[in-house]
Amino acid sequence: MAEALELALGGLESVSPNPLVGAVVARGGRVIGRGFHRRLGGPHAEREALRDAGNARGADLYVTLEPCAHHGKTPPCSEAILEAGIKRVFFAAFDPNPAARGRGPRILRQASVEVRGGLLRKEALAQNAPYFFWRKNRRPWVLLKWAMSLDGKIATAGGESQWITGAKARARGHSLRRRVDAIMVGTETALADDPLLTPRPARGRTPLRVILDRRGRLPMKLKLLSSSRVAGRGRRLYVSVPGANSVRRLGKLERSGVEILLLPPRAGGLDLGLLLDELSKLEISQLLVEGGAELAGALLKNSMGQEIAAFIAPKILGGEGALSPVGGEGFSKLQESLALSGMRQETLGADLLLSARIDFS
């Protein structure tokens, strides 16, 4: 099972809102077939594994989430293990989906094969914590990533941002890029930046792109909000308030291949609960936050952050003026102040990559 959890991390850029599952096939002890679910719409592990082992009859299977019996993008995988002939199945979690929960292994168990879950479940339910959260919350697991120099300054006085960190750090930020479905910018980082958001290469994944804009202050220039052949492949969703942009200005964007989203109007700015509600229903598991201050001091203030990743230079910029990465009103006690948990750290050239999982209990 340890086994089949390390590859299940081979599709991490690749099967979003699907969860991360991997699979071993194994008889007399030793290891005859191996799988992991490669992309959406792409065959399961167990199928994968069961392929990769050949003739599996009489073999025992280890799966990190219960076999599916339902069909979705692919047949059940219930189906193959039975065909194929396996003795027995161990997993890890039971699948949240409502239209998977335990009918795989009672299948399974109807036709006599023997079944066992809960093998290494914390460490399966850890890796797909995402999943888990969205399936019962019915919101997106929220990433903040940012990039900061060592005295913890987003830009320079001067608002220059482009780049505090190296080649190596900003690759990886792609990566977080391809891991999710959707990546959402405030309006700030959208006209200081004016960026694509899209991730490079994109080896076939293409995040809906999220552009907030309470204001309408966002002009038609900015690439995001640009035609299909400036801003490139991929959906894109401008989210604002009714009355803040004009009827010929909402009827640009459309042309430009920019789907809107008109909120309530609230108070000191977009309402962030509903339209985490509104990107669930849009099958949106995991949205990258890039930006701005704002925007992540909002979230995090209302526990609308599950994990960080800060991108940290050796650098020293300097400046009172010069932004932070998380603005709004902060916390005024330190016994208010938002604890991480989980913390890992990696080496990027000579830059500090710091992710964790933040803690609002």
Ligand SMILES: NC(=O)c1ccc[n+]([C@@H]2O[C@H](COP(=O)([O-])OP(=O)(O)OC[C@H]3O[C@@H](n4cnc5c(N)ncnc54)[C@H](OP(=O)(O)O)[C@@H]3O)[C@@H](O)[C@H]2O)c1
Second form
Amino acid sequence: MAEALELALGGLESVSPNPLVGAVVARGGRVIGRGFHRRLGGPHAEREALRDAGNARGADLYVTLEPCAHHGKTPPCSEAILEAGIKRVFFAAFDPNPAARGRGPRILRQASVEVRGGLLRKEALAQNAPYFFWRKNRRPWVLLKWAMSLDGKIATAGGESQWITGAKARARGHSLRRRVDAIMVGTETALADDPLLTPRPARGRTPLRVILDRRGRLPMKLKLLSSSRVAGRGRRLYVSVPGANSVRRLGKLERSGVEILLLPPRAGGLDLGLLLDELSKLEISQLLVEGGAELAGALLKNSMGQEIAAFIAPKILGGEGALSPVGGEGFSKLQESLALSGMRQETLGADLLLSARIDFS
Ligand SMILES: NC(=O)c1ccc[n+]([C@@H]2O[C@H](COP(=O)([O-])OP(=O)(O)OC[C@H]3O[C@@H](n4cnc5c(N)ncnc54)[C@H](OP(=O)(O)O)[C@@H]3O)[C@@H](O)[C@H]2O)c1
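Alternative state: the form predicted together with the named molecule, after the form predicted alone:
So here's everything in the complex, that chain up top.
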């Protein structure tokens, strides 16, 4: 099962909103087949491992998520397992997808296959935390990413932020973009940086790009809003409130290939909770938020963030007016501060990446 969990990571940049799944076929204590879910819409891990094994009659199958029994984008894995003549199935975690939960194991048991769940369950739940979170809460897992100097500034006092970190850290940032279903920035960041928000080099799918513009103040010449050639491929979602844009402007956005979502007006900013609900309906299970400080502050203050990726450059920017990653009101009491856990560290050239999960009590 540990090997199956390792194999599952092969799908990190290509399977969301599906979960990461790995599978191993073993006979007499020897591995005879390996597989993982490679891409959304592609074969499931069990089928890949059975194909790799060739003849799997009488063998055991280890899989990190319960085998499915429903017709989704691919035929049910329970059928493939029965056809292959597998004797025992070990799986790590149940699939919270209501179409799946428990059905596969039931069908297999009815056909006299021995099925055992819960092997390395904790590890499997941790590996697919965003998927389980999305299924349970009907809201995307929010990963907040920023690049800052060692003294905790995301831009200079003059507002410059490109680029604080070096090439290796930025490439890692692009790999985070490939993992998620959508990427979002605040209105000020869209204005200041004119970002494209696509993973580069372009490989595989392009996540949905979410552009906040409550007051309809973003100029049409921004890369994110312009016609598709400048904007790159992939879907874009423009989020505003009714009446903030003229009909003509909304029409122009639509002709540029931008989808529009109008949310009810709300004092102080867009209703981010409502926005996350809408994104979940669009099958957005993981959302990467790339700043700025005000947006990050609003999300975190309202318990709408699950993970942090902080890139840290060996630089000092200084300046009282220079922004730090999390703005807004903050937490006036230490007791109220957000606790993070599972902090991991990666060295990327001269920079560091610190990642951690947020523990909301
Ligand atoms: N180093 C980095 O990693 C990094 C990353 C991103 C940005 N930056 C830098 O950060 C700066 C921009 O950050 P910022 O803090 O000024 O602005 P921001 O967070 O990018 O945008 C804030 C704006 O977003 C809009 N908004 C809509 N709904 C909101 C809500 N519920 N909560 C909060 N904001 C909402 C508001 O504009 P409306 O009032 O019009 O709705 C608000 O003024 C730039 O200098 C940029 O270069 C650095």
